[in-house]
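The chain below stands alone and is given as structure tokens, in the form predicted alone.
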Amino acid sequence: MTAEAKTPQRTKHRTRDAEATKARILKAALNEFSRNGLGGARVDVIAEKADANKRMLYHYFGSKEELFQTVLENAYIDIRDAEQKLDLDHLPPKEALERLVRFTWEYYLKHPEFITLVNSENLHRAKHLKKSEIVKIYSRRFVSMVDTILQRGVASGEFRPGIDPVQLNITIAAIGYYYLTNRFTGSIIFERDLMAKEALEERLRFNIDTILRLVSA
């Protein structure tokens, strides 16, 4: 085999190695940022857990801030992609909205790292999201999806007109987000285990009922 023939194979191998290294760094960074926030996360810990070194990390992502932005963008893209896969346009409006509320609640439970990343970004006044065009694109698509559900519900007579899809989305997120971010203090204040299986099931029913009553005609 000539040197010319070997070169493309070596290039492909290096590309695969680079992509694998970046994936390991992103996975380790997600864990470190979600545990300690942007301020408390350490680059050397991320590099060690990724079986890489800091030089490689900076080569691929530029800085700790840029790495955090990439992790944050990926987190938002993940939930927005999952929402689109619900295929809500093929469901009756009320059923579609119920499925969205259920999905949001279950996503927060399965992905606590998303909540902690958002908390960290709010502490930094969304300075990373401000620079992210891709998150804006995905968010506009999501708002459009919710708006379509509302419009179909108005047309069928199930939903009242004039509901802002952005306000509705904030409310759907808030009734799950607040419960989970305050689960420790809430369990003490209200003298009940807010994370018990029965409590979580009761909360989901309450969330669905609240949202459907809010939009009903």
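Compare with the form predicted alone: the form predicted together with another copy of the chain:
No partners, no molecules, just the chain.
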């Protein structure tokens, strides 16, 4: 971050603005993509929200799709980073698992953009994620993290053996993700406000219970 030592003052200013512009564009794009999906998002709207010129968007990101890919990558990196910070290895297995379920639920709740982004990407058969090497690396770390918890639980006798960490991972995500991504149709089908404060708390309890029953010896 000692840019001034390397570059003349004029350049420094330009660089700082450039980074800020990129950041504003990314933020606006995340918002627009998550609201309307890749297809429904409008480049003009992103540029306007970012208070940037449309041309800049193309200058920095190449195209709408490449911008989407960057936004998607960042979203995956964000959640994986947050998961790593949970520091589950220092907790007893049961607590670690409960904490992960809770974290997953709360992350989805705080970041509904993540869910819409992933849905959009699956509508497009993951063509953008396929190109992202970094996401794969982060993902491996995540799976091994859950695997470690499982192994510790089996060793302590709390968890039953033979549980596939991938299946468990998927199920932990599923029971939160599905509830939230389908909150609109769900609220109609089940004739209750799935997003009411108490409903959310009840769901979290139900999910923790589901996972613990699933793994317990």
